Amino acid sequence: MSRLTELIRQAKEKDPALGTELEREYRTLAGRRAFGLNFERHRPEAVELPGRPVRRGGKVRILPPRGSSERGDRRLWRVTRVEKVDGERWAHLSLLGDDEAIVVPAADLVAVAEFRDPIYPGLVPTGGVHLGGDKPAHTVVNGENFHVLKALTYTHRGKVDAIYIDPPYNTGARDWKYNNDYVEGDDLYRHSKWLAFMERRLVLAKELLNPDNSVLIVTIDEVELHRLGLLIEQTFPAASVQLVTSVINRAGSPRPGRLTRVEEYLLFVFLGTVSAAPWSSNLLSDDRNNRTETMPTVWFSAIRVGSRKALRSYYADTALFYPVLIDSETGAFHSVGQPLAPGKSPVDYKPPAGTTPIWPMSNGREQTWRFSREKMIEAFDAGTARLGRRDPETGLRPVTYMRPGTLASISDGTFVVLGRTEEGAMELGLAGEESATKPAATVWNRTSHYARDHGSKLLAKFLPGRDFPFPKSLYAVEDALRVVAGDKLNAIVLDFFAGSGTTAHAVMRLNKQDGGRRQCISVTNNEVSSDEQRRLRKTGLRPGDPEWEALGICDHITKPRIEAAVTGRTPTGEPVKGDYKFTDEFPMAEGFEENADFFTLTYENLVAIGHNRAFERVAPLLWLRAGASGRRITTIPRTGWDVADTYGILFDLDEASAYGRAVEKGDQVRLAYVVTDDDRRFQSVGRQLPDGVEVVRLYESYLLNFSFTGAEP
């Protein structure tokens, strides 16, 4: 093909844009395989961006008139000029690939981004919930997932331990869009469109996964199972792939003239040296000997949290607010102190000499213990209460206990007491031969995985009156993640088809069971269902209107569900009714000691980025790259530098010495950003910073990461 490449080179000299386009198409054709999965990749996707300002040089579509349910003009236009006439903004448009030109009100346009175009992403904070102290935050990003994945290549390239996704199944039931149009069941190209849609995202997912030790999990049904399997084999040629069959509805979904469907599938893609975590169950059935409980989950925090009744201030007396005393030097259990008198503060308490008090505190608030002083003493004597690992900074140890359900399992023989620790706490194991741990099987048949009972009905408890189609069972996702991240207490989990937020919820459950600090990144758009769209359009609303956006997936379902899970309260402030079941049983109203931050993806101007005028939008990305923990640096400080918990930023290079001292002082600082265009001075600053701290140059590292189209197969 040397002649063809020479013609392309000549074309690039005469018309660079045309030459680049021809070269891209040539590479696509040259990369096709004679055998394996071949499909039409179609033109690159485009996404409408309601709320993004209409700017000169941008691409737009013309919206249908308000009140109309028509599709509107699907052609793409380039904005050549924007002017204001009598207070109204008007845009001059030129049709892409044509000479047609028109002038329309800017209010009747929606900005469009094609996936072949470079983007310069930013994030706008849209709220959050913080009950987890210094734990890293779970993050929810509202945006087109392809572009969010691109943004994450700057913050998490090669860092993700597990990806769990539940993509559209392409059943023909208007469950997904390609280029802003629903893909119908009679679309002759729906399979190749779906493959093109998935391939672009899997290519980016591959960049985010740790190549040496990580797992991708994709759920799917029979419609696209085999095509997806081939696509994964081609995208991850070095991976080991296993298929799991999971029963999600034992009653089944009847198919006219066909077999009744009771299952779906999970493709596990193992990268590098990763291995499945050991289990005490093979998940083949609900048999008692196949329980999912593992011994670390029998110990739970003895501090009450998650409701008003958990606060010390709720009670007239203070019988549930007392200190557990430990030896100040060794950290060993000493005794249980008397309840603190009403009106007295822990700072007023004088512990016995040589001891340190542990109070029922959570995030700086005075909570209560779950039981009285007398019962706490009995629990320590019986070995059903214990002290956890000592905090190296505070010297304190968490107080945990065995719940009544665990004690009942000891009584009925499900658990056996294997012995006691040096401090007298019970050590438990499962009775019988099944106590030996082993990997899960490749067929799962558990009532806990039923989507209706533990997906739809469970979601309704957290968000009464709000509907979401086909949410996954919380416990099914939890079990899938335990297979790949059960032994990784600091795992980073990504779900870029987050939907109702089940994956983040499942990660919180795992953290509560074993004290982990895993964090979940959830990505979803703010799409409104097709039926809801028709209703809203008839009332004169459009995407971007506040009333429309309030009913989108992210704002109406994902963020409220995660907030309700953390706080234990519904969006109206009522305690969530019901209990979690199976591996870890406790009231849903208790919530979780977790942090979560919410963001919306933005598309920034290249010039503004380079001139440091878009820092507030780029700032959350810098925080995410540093671990999403602790304080965020959100503005440019007057001092010319700032150092937060895990990272710092130097804006004024004349303050490099002060910045270096502050970075060295920060025990947890892992990243040091330096804003400069001067390579020599950047190197000089880097030499002043401590070893072990990664030094990143802004905005060079950011711009280089995004100044290419990338991810287009």
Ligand SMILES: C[S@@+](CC[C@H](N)C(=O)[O-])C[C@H]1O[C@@H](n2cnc3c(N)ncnc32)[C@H](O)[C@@H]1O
The other form holds:
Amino acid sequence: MSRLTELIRQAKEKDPALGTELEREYRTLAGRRAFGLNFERHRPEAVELPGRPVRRGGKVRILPPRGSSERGDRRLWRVTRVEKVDGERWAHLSLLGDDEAIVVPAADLVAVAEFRDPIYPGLVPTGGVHLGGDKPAHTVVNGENFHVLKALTYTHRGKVDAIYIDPPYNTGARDWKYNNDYVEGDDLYRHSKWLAFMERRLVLAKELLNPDNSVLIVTIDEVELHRLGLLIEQTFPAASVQLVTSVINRAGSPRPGRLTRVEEYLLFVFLGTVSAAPWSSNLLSDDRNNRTETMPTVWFSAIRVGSRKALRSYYADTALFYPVLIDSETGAFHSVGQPLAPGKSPVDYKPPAGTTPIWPMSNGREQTWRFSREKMIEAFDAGTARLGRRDPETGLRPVTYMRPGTLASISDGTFVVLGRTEEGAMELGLAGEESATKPAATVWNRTSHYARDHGSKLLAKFLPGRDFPFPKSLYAVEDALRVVAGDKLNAIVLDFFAGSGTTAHAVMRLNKQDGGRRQCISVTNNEVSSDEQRRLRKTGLRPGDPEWEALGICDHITKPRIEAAVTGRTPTGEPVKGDYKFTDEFPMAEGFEENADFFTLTYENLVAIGHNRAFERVAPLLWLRAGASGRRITTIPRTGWDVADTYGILFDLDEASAYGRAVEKGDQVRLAYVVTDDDRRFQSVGRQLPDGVEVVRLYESYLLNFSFTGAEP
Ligand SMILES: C[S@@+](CC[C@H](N)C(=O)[O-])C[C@H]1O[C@@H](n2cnc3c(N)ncnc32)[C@H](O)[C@@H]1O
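For comparison with the form predicted alone, produce the structure of the form predicted together with the named molecule.
Next comes the full complex, this chain leading.
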């Protein structure tokens, strides 16, 4: 390559701009893999932001005239000046990378964000539904998923337990847009555009997943399966990947002269020590008489949480605060220690040689066990208490137990004892199902997974008269999530190609089956289908017009579907007709005891936004980071601080003591924000806050806390 390097050097001398450009291309080529997947990164992606004001310095595209169904000018322009003439705003534009300049009415422009530009995301609340008491809320965000994922790196880095995505399959049938244009079947760069699009998002997804214990599921069909498989291998080199073949269409899609397609695929990407949760069916076929009763979760945490009475400090005596001892080396159960004397800290406790104590601690707080030491010993003897998987970092194991209701179900024959684990814990199954705990197989063939019957037709019950192309079968998503989050009652599940919201709906069903408090974050944009787009353009509408946006997927389908699922009512207030089938059968009109909050992503302007407004825009992100439950702090209070259910914010450092006391009092507060640009003062306030509460610093210019650039992978 030295000849090439020399030529580049010469080119740089003659024409520095051309030489630099050549050098960059050469570097990209030279840096490519010898093996594996090679593709153009097509940088940069750009997203049109209808509705965002056109401002000086911003990038824009010129829209086609109203009523036209033309694609319009695809070039990017920079706004150099905006002026008002006779009440109308006019923008002076210069073409990016060229000297062409024109003046255009601002109303004929759409703002554009290139992925390499810094963005300052905000969230505007757009409603919700709250029937779930103190459960954490499911959230739906209307926005470009690349930017929402960026924002989630602030709120959920390493915290997500499962991601389920059903991205556009790139079939060539106008099923997805790259840079706001449908990618046609004859586009030479169709596959590499898709790969570039997916890679950018998978890299961010990886930052959100818990590296020690989580799973990514991506559904796909045969068009991109193999390329996606390689991309995943390259993006998640440490993961273990399995492919599931899933029959979704009994009749099949005929391919002239070829085989009839009846299936699609799910790639399961297992990270860290996560393992697939077994269930009463391996999903390989319909079970006897299509009946698959669920074996509900029977093991629950033995730590009491959730109220003041659950805290050690609530009690004068400490009968409920004692250590469960495990062998420090093997992690095996050893014994149950004596209660710790009042006033003594677990730190001062001297465990018997070779053992490690497990205390009833949660989020760094001293809680209590649900029962006395004597009962704990009995439960371990009887196999109705057990130790869960060892945490690779702390070496500790969670203590779980069977509730009295479960024991009653054993007595009345609903559950049978299938056997005991090596450590002596009971293994239960449903009576009549000899082998109630099987891992899922790698081929799924179940009636309940058929997309037309349990995707489109089911969706029509919740949203009569509204169309959405190819929703997944609710039960197929439920089964997939059960494999990866069935044993995680507090799992955080993310779907950033949420479409009609099937994933959130499936999470709610899982919660109902086992009393879980899982939460689902659904992200989807507000595009309309290709046919609808043509129709709307003809009527003179454009993206950004309220009539157009009201028909977008997120506003017209995703949010109303989730609301209808929770309330059991259609958007016109009718009870949803029909029953859930298969695993847990009940009338759809019963709804779910769940909460959901809806937001739209905004792109803020660092200079053109007031202090209070900037806070309002980031406020939902602060609440999301604190677990999305309870009250949201939405404005800057006069008192200089506010403490809600799970988090607090200190705005005025002179009020640090009052804030500290309020944080201390709030028994579910897990996060304390402190707004300051001053390092030293931040440290000193942090020291005054109770142990076990995560202290997070916020810059006074709120948007700066959430500034992201779209660096390439
Ligand atoms: C195949 S659908 C998902 C369907 C979903 N699994 C269901 O059951 O309804 C993919 C969805 O992702 C959305 N989408 C595509 N590209 C996106 C992007 N860049 N940002 C956000 N959403 C996007 C589309 O609007 C579409 O609704």
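We call the rigid core whatever largest set of C-alpha positions still superposes within 1.5 Å between the two forms. All values derive from a computational prediction rather than experimental measurement. Residue numbers count along the first chain shown, from 1.
ask   = Core-aligned, is the CA shift for residue 95 between these two forms 2 angstroms or more?
value = No, residue 95 moves less than 2 Å.
inquiry  = Following rigid core alignment, is the displacement of the residue 410 C-alpha between these two forms equal to or greater than 2 angstroms?
reply    = Shift of 2 Å or more: yes.
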